[in-house]
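Below, in structure tokens: the form predicted alone, a single chain.
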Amino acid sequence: MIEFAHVSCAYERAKPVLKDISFTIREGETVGLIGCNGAGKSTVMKLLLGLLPCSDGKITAAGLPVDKAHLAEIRAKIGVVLQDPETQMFMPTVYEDMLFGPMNYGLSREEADRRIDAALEQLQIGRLKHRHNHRISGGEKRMAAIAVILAMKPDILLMDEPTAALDPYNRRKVIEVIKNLPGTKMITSHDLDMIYETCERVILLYDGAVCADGPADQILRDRELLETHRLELPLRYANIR
């Protein structure tokens, strides 16, 4: 579903952000993309959405090359939960935000409403349906932003720090939803315990390069590997020597 083949990217010619990275994410896989600040995680997301051009290499999503000719089709297949829900929620109410995408892609009002109600029920936030976005808390807005994307039923789901700013109850709820969602998912987060619970595989980026790619349980319990790349063990492994 997703393939990066020898991809490099630089915001400035002399400062490469990604350096010849290659990986493949198969259909139905849930993969955690981890790394310290500045490792290149956000750049990977932007490249996949066609928001940045790669200077070298090739990117494929849902069987299509990520280029200008295919961007509209690719973006219709990808749902993105942004790190800051303020940049994602732009309509007056939660319902209007959730309605915008399905209607924009040609669904009937009846089908759009069915998807909206199903997504709200899945996250147990039906009470937010007709609330104004500026009158809900930051945690509620994050949950609503996830519901907006679930209503789209994308083939590929990209999630950037989906549990950030959530209280323990809603964090657990989001983890359970992610675990039960069908489709292909790529999740970036500093919450390595959440990555362990939701992802069967982890890709570790450092200084714009892929430093490790393998089973989540193997990589996330490797203290030396994580600390060498400015990360810490998940709490579940913190006391293991």
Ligand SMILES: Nc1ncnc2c1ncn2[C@@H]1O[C@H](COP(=O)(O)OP(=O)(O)OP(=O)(O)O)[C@@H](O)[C@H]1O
Given for the second form:
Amino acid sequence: MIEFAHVSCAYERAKPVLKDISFTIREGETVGLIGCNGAGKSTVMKLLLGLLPCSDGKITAAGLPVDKAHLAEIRAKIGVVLQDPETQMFMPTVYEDMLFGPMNYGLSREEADRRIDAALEQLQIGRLKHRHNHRISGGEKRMAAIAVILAMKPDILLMDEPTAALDPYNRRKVIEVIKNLPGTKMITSHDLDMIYETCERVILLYDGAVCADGPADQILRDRELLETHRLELPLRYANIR
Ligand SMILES: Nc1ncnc2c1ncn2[C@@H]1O[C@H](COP(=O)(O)OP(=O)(O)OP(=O)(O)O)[C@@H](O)[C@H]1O
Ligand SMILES: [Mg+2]
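Could the form predicted in complex with this ligand be shown next, to go alongside the form predicted alone?
Let's see the whole complex now, leading with the same chain.
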């Protein structure tokens, strides 16, 4: 469903940010992309969305090469929660933002409204429906951004720090929603307990390279591996030596 084959990229010339990255994510898999600040996690997501060109290698999503010719088709299959929700809400209200995707992909207004109400109810944020995007809190924005992709029902979900800025109750809600969501999912987070709960597999990035790729319950309990790469054991394993 997602394939990176020997991918390298750079924001500035001669300063590679990702260095020869390769991995494959099968349909229906939920994969956690972890790594310290600056490791390259958000860059992987930007590449998948075609927001940044790769200097080397090949990226495939939903069976299509990620290039200019296929970008619209690929973006229609990918739902994304960006790290900074500010950059992704572009309509005045939460409702209009939620309407945009489904209407753009040809759903009827009734079906779109049904999906929107279901997504808001699932996340228990119906009260935000007609609020202005610029007049809600950071955590509310993130919840709204997650609701937007729930209403779209994409084949592929990319979530960059979906639980950052959420209170414990909303964090729990989002974890449950992710667990019950069909589709292929790639999630980045520094909340490794959340990654443990939602992902079966983990890819560890460090300095733009893949340092480990394997079952979540193996990688997330490997203190030495995590600490060598400036991470810490999730709380669930923190007391086990
Ligand atoms: N727009 C940009 N221009 C130049 N360099 C950038 C840009 N965005 C990111 N970088 C650099 O690319 C590297 C990877 O950044 P990226 O945002 O992918 O990290 P990340 O793993 O998502 O980190 P975080 O945990 O802080 O979100 C970093 O060294 C960062 O400084
Ligand atoms: Mg990031």
